[in-house]
Structures are given as structure tokens and as C-alpha cells.
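Single chain ahead, written as C-alpha cells, the form predicted on its own.
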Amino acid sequence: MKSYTLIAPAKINLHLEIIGIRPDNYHELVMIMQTVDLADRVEVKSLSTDEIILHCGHPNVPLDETNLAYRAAQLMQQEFPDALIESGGVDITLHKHIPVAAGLAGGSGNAAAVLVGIDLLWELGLTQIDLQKLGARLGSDVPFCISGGTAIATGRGEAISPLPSLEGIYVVLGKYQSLEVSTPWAYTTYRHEFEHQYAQDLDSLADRSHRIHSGDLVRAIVATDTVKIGKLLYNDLEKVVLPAYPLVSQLRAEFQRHANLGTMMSGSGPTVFSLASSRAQAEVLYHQVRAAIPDPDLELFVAQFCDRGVRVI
């Protein structure tokens, strides 16, 4: 039986800014992403009959179609039906080194791999740019994970335009093993309390959308000015999960307490990450930070940005 294994790396989000409603009724958003060593493995291989096997040692991680990486082998198995014929179905192992709930696109980054291998063992010879398209057909983040990178984010997050790579920049993450914070519920009770404050109508959205590609993070990004990029994190969805979430809050003052780039809450949470501009200033920080809440259902971790999604081991 034919086999790759696959690394999945975490995402965050160095911004994130919710600009309207599209005509699709899905928010508009304009973000960059980042990529980090943090990652998921993910083993797949051929089976002789056209099931589709998911295995995942992590007790929260579902093994049917609820999951992202399972319903990437469906749709595989739609799109290409004599490919399946052909070679049969797959058999999906998942080592989960991601925190899971954790707005760290680890499902989304599984559900990439699965796309990838795949196209690896049904030889289709796909390109990036095929695989990004069938990734946006199950969830806004998907496309990003297959590139990774650093990279801004635009529609519903599936427009991918690549900036150049960061390097040098660590990073620590903080994720209560417990919290969980809905993705849904944060969109619509950001919607429900700012929706005043959205574009409307389609060119204001095309502009502030396009902004953001001469703005001064990008600037910072391609001068690769690490302070100055910690300086210009941003993320609308703080303002309404730090106040519905006091343990985020609290967690994200207990990193801005010590010496870092800049601190902030990764996509819709509940993780938070402060970065650092060394590796011995990461490890500085993860130890503050565990001094500080030696509480056991906290995660932390150390990681550094790297420059690209899913990969082939």
C-alpha cells in the first residue's frame, strides 16, 4: 500500500479585521496569516475498497464526516471518482501536536494534508492553485494552510496573496486545554455589536479590503522590522472575546507583562501569543508566563514562524 506523511503546520493571525457583509451573507475580512513549526502530522495511505478510515489518538477529535480532514476524502472522492476506482479509498492517521478548539486552523491544516496526499497517491497531479480551490469548499482557512507562509487573506479568507517570508521571529502560545471559544458565536456577536461600523456596499468593501496591501504592517512585513510588526498586531475579534472569556484576558495581560514584541489573541480564539525576536527570549517568556499560572490545564509552547503550509516528509 502506497503512503506519505504530511506535516500540518498552526497558523495565527498577525491581523485580523472584519470590514462587512458579503452578498453571500459570510463576513468580509482582511487578514495576515503566519504559519508556525507548531504542526500536526498526518499519515495517509491507499486501502484496497473505497472507505474512508480516520484515526486520531486526541479523545475531542471526531472520526466522521464532522471532521474537516474526513470530509477533505469525500470530496476528493466526488471530484475524482475514477481516480477512486482506480485506486481505492484511504486510510488517515492523526498525531495532534496542535491544541484542539484553539482558532490555530488545526482542522483546517489536517483537511489541507489530506488534500495533498491524496493528489500524492492518486498521482492527479494537481496544482497549488487546484488544491487551494478545493480547499475553499471546506472552510475559509484550508487554502492558506496548503501555501502557508506569510500571506494576506481577503473574502472569507480564501483569497491568498503572498508577502515575503518572515524569519528569526519565535513565538509563544498559551491555550487552556478546557476553553473553547465558538467561531460562530464570536462573528455574530461581533456583527450584532459593530455591525453599524461595517462597509455597505460593495466598492467601500473592495477599498478597505485593498487597503490593507499598502498598509504599514505590510510595509513593516517586507522591511522584516520585527519590532515594528509587533507593534501593529491587530485582531477585531478581541473585542468581543476578552470580555466574554475573563481567562483569555487574563492570560493575555499575564504576556504583556513581560518582555516581548507584541501580545495578542489568534483568530477567534481562545489561544494567545506574544512574540519574541529570539529563541532565548521565547523561553524567557514561556517560563514567566508558567510561574505566573502554574495552572496544569494551561498549554504553552514555543514556536518560529516558518515560510510554507503543508509539506511532504
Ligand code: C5P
Given for the second form:
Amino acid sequence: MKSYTLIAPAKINLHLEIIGIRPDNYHELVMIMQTVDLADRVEVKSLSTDEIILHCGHPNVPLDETNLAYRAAQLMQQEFPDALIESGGVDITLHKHIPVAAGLAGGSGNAAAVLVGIDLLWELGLTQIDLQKLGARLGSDVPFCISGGTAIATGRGEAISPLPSLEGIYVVLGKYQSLEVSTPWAYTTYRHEFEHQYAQDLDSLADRSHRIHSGDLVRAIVATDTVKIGKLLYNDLEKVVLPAYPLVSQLRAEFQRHANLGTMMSGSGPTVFSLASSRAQAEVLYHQVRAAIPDPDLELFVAQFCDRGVRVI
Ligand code: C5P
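The form predicted together with the named molecule is what I need now, so please give it after the form predicted on its own.
And the full complex, kicking off with our chain again.
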């Protein structure tokens, strides 16, 4: 039986701006995404039957079609029925290290790894663009998780333009294990409160979407100016998540008190992160936040920016 092991890294958002609503009721976004080396391990194996079997030891990870990794395998079965008959089903094991429902695209990364893994198992020879088109049908973050690195993501989040690598920058991440924020809730609440600020016509949507490419943050990324990148971190969803979740707000304040580069919430939260210019600085920050908040429910991680998404090991 053939098998592959894949690394599926987490992402953070250096910039997340909501600029409008789309005909499909999703939001039109302008984001800058960054892969970090906090990662899950995903094993895929051929099965002699046509089943999809999912294993995961994490209590909050479902093992049926409510899991995006399972749906990724279903999508491949639908799209490539001949390969399914020839090569059989797939047995998937998720080894979770990325916190769940954290704003770190852990579920999207697992789905991305399943697409890449089945492409290899079934010897389909799909291109990265083919895989990203399939990924976009599963979730807005899946296409970015396939390619990874540093990139602008527009549209629903699925239109990816790569940026120069920021590999090596350190980041400290914090998340309360028992705290989860629903992404649909965050976007719906944002829409209720801020819809009056949305771009009202297609021209102004396109204009706001294009502005990022020549914006200050992209210039700072091109120059690898970590101090400036830290100052320019931005996330619209903080406006709804922080007031509704005082614990996240306090955690963010604690990170900001000790960090000398920027601090921000990732995605729809509740993970908060601060940048650090060296491993030593990241470790100092890690210990300062740990000393200030000794609550064992708070998980802290030191990670590094990396320059690619899903990879085979
Ligand atoms: O695409 P995905 O399934 O990951 O999105 C999860 C939820 O986030 C959607 O159901 C929607 O509520 C919200 N969302 C949005 N606009 C986007 C991406 C996500 O409103 N561009």
C-alpha cells in the first residue's frame, strides 16, 4: 500500500481588511498571509476498498464529513472517479499540533495536505493551480495553504499573489485552549456593525483591492523591514472579536506590553501573536507572557515564518 506523510503548516494574517460583500454573500477581502512553522502532520495511505477513513486523536476534531480534510478526499473521489476505481480509497491520519478553531487555518491546511497527498497517491500529476482551484471549492484559505509563504490574498481569500519570502522572522503565538471563536459569527457581526463602510460598487471594490499591492506593508515586506512590518499589522476582525472576548483582549494587551515588534490577532481569532527579531527575543517574550498569565489553559508557541505551504516528507 502506498503512503505519504505531509507537513501542513499554520498561517497568520499580517493584514486582514474587509472591503465589501460579494454576490455569494462571502466578504471581499484584502489580506496578507504568512505561513509559520507550527504545523500538523498528515499521513495518507491507499485503501483496497473505496472508503475514506479519518483518524485523529484530538477530542475536538470530527472524523466525518464535517471535517474539511474528509471533504477534500470526497472532492477528489467525485472529480477523479476512474482513479478511485483503479487506486482505491484513502486512509488519513491527522497529527494535530496547530490549535483548533484558532484563526490559524489548521483545518484548511489539513484539507490542503489531503489534496496534495491524494494527487500523489493516485499519480494524477495535478499542477499547483489545479490543486488550488479544487481547494477554493472547500474553503477560502485552502488555496493559500497549498502554496504558503508570504502572499497577498484577495477575493474570498482564494486569489493568491506571492510576495518575497520573510523566512526566519520569529513569532510568539498565544491561544486559550478552551476558547474558540466561530468564523461565521465574526464575519456576520462585522457586517452588522460596519456594512455602511463597505465599498458600494465594483469600481471602488477593485480600487481598494488593488491598493494593497503598492501599499506600505508590501513595501516593508519587500525591504524585509521587520520593525515596519510590526507597526503595520492590521486586522478588521479585532473590532468585533476583542470587545466580545475580554480574555483575548487581555491576552493581546499582555503580548503588547512585552513585545517590541507588533502584536495582532490572527484571522477571526482567538490566537494573538507578536513578532520577534530573534529566537532569544521570542523566548523572552514567551516567558514574560507565561509569567504574567500562569493559567494552564493558555497555550504559547514560538514559531518562525517559512516560505512554503504543504510539503511532503
Ligand atoms: O471559506 P470558509 O468556509 O473558510 O469560510 C468560513 C466562514 O467565514 C464563511 O462561512 C463566512 O461566514 C466567513 N467568510 C466570509 N468571507 C470570506 C471568507 C469567509 O464571510 N471571504
